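Next up: a single chain in structure tokens, the form predicted alone.
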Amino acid sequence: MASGLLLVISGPSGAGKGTICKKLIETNPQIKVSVSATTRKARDGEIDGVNYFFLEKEKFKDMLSKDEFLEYATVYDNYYGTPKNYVLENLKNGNDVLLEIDIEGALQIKEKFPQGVFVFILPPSMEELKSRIVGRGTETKEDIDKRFGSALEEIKQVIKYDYAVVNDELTRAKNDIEAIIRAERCKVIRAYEDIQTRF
């Protein structure tokens, strides 16, 4: 059976990189979405193993020096971070796995996993993606510049991917990614083991 594929995707605030990923789990019954382990406690209605994998600081610590993160990182003194064993299991088992993630932590994962496969999210243009944080309604004017800056610094990391999907319409940045996906499983270096089985 062929491993399946480690799907990374980051992008700034308000790319639309959550909603792309909605419906692409959506159509795509095999792939699998990567739940993050966290220290933080759980939120009313969040649930262990579905929303975050839920530890105490000990075990991520202990989890951390055995080198069983992916990658990890830091905020407002809890850890976050994607357990290995769990993207591996499924990886082995032929699913894709889908990551949505900083870019922080989608280099660190680059690192480590160099085979992944990694999409950075594009908005159509800086104003559109203005007008979308905007458009939330929950955010300060201090919060949206300071959104909006960090988008500009993080759109210059994008040459550290593999591919760029321009989200200025749902559907075709959602075919897009899956166009990804099919070309990455036709690449030789993925399919030789079943090339050799078959002929």
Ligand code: ADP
The other form holds:
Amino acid sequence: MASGLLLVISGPSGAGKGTICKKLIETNPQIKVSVSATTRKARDGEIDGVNYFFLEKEKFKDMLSKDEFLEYATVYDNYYGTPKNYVLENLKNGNDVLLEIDIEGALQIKEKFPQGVFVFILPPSMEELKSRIVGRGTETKEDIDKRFGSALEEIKQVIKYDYAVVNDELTRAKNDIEAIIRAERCKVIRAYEDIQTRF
Ligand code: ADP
Ligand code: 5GP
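Now that the form predicted alone has been shown, please provide the structure of the form predicted in complex with the named molecule.
Full complex below, order starting with the chain above.
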């Protein structure tokens, strides 16, 4: 069976990654979303095991020592990591898997899975980014400053990705990602095994 597509999405905080991913899976239920582990505290409305696995630092370090993460990084002073088994099992079973992770983690994934599809989400402007982070209303002023302060440096890393999607209009941005997925599925390198079995 052909392996599923590993779709990795990154971008600065507030660009709209979470919003786009949520919309994407509403209409593409075949995409499996990896739930990350984190040591940050849950925000209002976030559910353990759904948005993240919210872990104490000790537990995170224990999983790390047992090599249970595909990648991990320290982002805005907290640990975040992708549990290995879920991703590997789903890819093996031919399912597409979506990772919404930071740049450092994405580059670790690129080393291990060069065949992954790496998409960077950009805000339409820095002004709009600021107003989205503030408007989301989920962080303290200190956390907002930390996130906004890292955004320009993060955006410079876009060159390491395969695709850049500007999230100005949400539906268009989602459509762009669907188009990327469709085009990636048609790549000869992915389809070749299947073609050989048919002809
Ligand atoms: P990220 O996951 O990249 O940190 P979010 O998905 O949390 O960003 O989005 C940040 C804020 O911007 C949220 O309040 C969200 O509703 C809003 N937002 C996302 N996409 C758009 C868009 N295309 N137009 C306007 N607001 C948006
Ligand atoms: P937030 O705290 O806003 O949910 O996420 C903060 C940052 O951590 C975002 O850039 C998000 O993409 C990243 N992130 C979420 N999960 C993971 C993960 O498993 N690994 C890595 N490396 N980054 C993650």
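Positions refer to the first chain, counted from 1. Remember, it's a predicted structure, so these values are computed and weren't measured experimentally. C-alpha atoms forming the largest set that superposes within 1.5 Å between two forms make up the rigid core.
A displacement of 2 angstroms or greater separates the C-alpha positions of K41 between these two forms, with the rigid core held in common.
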